[in-house]
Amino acid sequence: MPKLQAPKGTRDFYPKDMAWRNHIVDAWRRVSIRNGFDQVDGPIFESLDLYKVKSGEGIVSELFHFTDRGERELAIRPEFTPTLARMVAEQANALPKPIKWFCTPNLCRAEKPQRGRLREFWQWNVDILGSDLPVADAECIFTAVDLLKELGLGPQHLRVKISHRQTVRHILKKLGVVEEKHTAAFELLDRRDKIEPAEFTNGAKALGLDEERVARFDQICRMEFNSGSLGVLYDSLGIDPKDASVADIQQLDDQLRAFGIAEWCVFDLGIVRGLAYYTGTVFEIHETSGAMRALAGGGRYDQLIELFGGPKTPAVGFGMGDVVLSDVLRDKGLVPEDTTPRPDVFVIASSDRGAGAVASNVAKLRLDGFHARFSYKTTRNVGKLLKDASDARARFVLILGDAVGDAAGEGQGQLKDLAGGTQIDIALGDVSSKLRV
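Can you show the single chain from that sequence in the form predicted in complex with histidyl-adenosine monophosphate?
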């Protein structure tokens, strides 16, 4: 029998790993809800064609795909945006606007497994559809920042890098890259930090750029501007201040300041995103040292719903993966020691008489809403049982001994506070109210 292993780039989630994943997914959910998003989900596989329309070469080359018995070509979802666009296109007229949706799907991409990138991962998606106002872009970014803060991260750890595809298109045009090659240019720019300089230069040459223009191209991509200094950016690039992309970015900058998150944000023309459907603002969240892969990425995709047969519906959103987020939290020492749920109470029996009362007491405590566990053992060696309770990280131990059922029909036990060390005699009917205080 060959050794059976989990497929390359996937993870098994043992209880501690599962608790950690829940810690992240619960935070995604909590933050989404308080920011006014409704949860959705879709199928784990879709028609292969869905991704071929507009996701771009990068994603399509990484698809896990198969043919079903009816000869239909299907693919495991590598991202959620096409599913979301399909769902919105189907019911667009019935949905109140703006549509604010979130989801936390698992996705699969046949990437080369490496730090920050696996073949199966979980991704938080946050999207607003039906508004072309920069306030929607700002609200998405605010929601992402809210999540980072929720998990203990600050602007010293992460940066939201923002750019605009239209601005990058202007630059490409000025450098002489023809319109048909812009998508290829975005993909090349997106991979800039992942490939060797020679590969980048060759790619740029294929776009029609000579050495000098490659250098200029590269130099522009390294330009960063803080909130409030956008005028300088557009001046230095010779972009008409009346251009729609200038107004978009300017208004976004104002909104980011109004939301109080400008210190997290920087305008960086090197951000273009690899996916083909983005039309306007694009952004990514990176760890400040720049050592890690992007933690999140998104932007405006104002034409995708129409392309999927729906009415014209502007849209903006982002995806954040669990892998880089976990790496960042681990690196910054923000991982709680154990995130598995702690029992409120652990019930033990130190006599046969006590053992007979364990199940009924546990059942009552559980019905009262407490996380109650119990020992299958009965022994007079209470110390051993207390150790089991403490290993389970219980807050309290309920000890059922000889006294159970003694006091005039009112069962008695002892309640030990494992953190404080205090132990009291207690009527069994009072345990729930005692645990509540």
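And the form predicted alone, for comparison with the form predicted in complex with histidyl-adenosine monophosphate?
Only one chain is given; partner chains and other molecules are left out.
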């Protein structure tokens, strides 16, 4: 029989790998809840039509899809936004506004695996629906930054690059790109850092730009402006300050400063997000060296809920995958040596009588709410058993000898603090109280 392996682009999660994934997902959940978001989820597969509605027929080649026994065309979810839109559209009138939801689904995409991108991955989605105020955009960005800070990252590591689709449309019109080619222009801008300069130039020429305007297009899409300098940005582009997109970005900039995260943010007109459903503000989080693909991305999608049969519902949100996030944390030396759960206490026996009391005392400690482990070894060599406890990273070791009682928690033992090295005699009935200190 040939050797069986995990499918290409997927991962096996052994205990340490699973502990790391839980470390990331737990941080996503913790940060979401403290920022006022409620957790949701949906089915791991949906009707194939759900994805066609949002992205068109071309999306089919990017999905793992199948026909079930009832001849229904289904697809394993490649993203959560269509499910979110369907859920909101179904109960839009009953849901209190604004809707603040988050989820941490596993997703699958039928694409070529590469650094930062796998076929199966976990993603953090954060969305606010029902508010068209720039404070909602800012709160989404703040939540992402809050997570990055929680994991030890700072503005020296990452930048939130922000733009506005309508501003970019305005620039394209000034350059002479007809509206019918704006989608192609957005797709070109979205790929600007993934293609060779010559391919970018040829793509710009295909938009109808001459050599001078290609150079201007390239210059504009690489311009960055710090928070507080938007006036310079619009003056340099000759854009009317009364334009609606100017007001949107200016108000967003004000809110970013109010949230205290302006140092994390820059305005970059080359950020457009290739997906057609974005309508206004868009943003991506990039590693400052530019060595990796975007860590997260999102923006305004004010017309998507209507597309799924719901009422007009302004919305903003972002997604962050676990693969690039883990790569960044590893590259920055911010991955803890071990994230596996740490036992509160490891119970060992130094005598045959103590060995007979291990199971009952372990059970009592677990029922008292402690993470308690024990050794399956039959040896009474305390040194070897202490090594097992140390390898498990236990905080304490409870040593049972001849002084144990006949019932759990009766008699005497020794409690050793593995970090401090101290060891005390203790009544077994007092162990739980001591562990809680």
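Only the largest set of C-alpha atoms that superpose within 1.5 Å between the two forms is called the rigid core. Positions refer to the first chain, counted from 1. Remember, it's a predicted structure, so these values are computed and weren't measured experimentally.
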| item | value |
| --- | --- |
| Core-superposed comparison between the two forms, Leu151 Cα displacement 2 Å or beyond | no |
| Rigid core superposition, Thr379 Cα moves 2 angstroms or more between the two forms | yes |
| Core-aligned C-alpha movement of Ser61 between the two forms, 2 Å or more | yes |
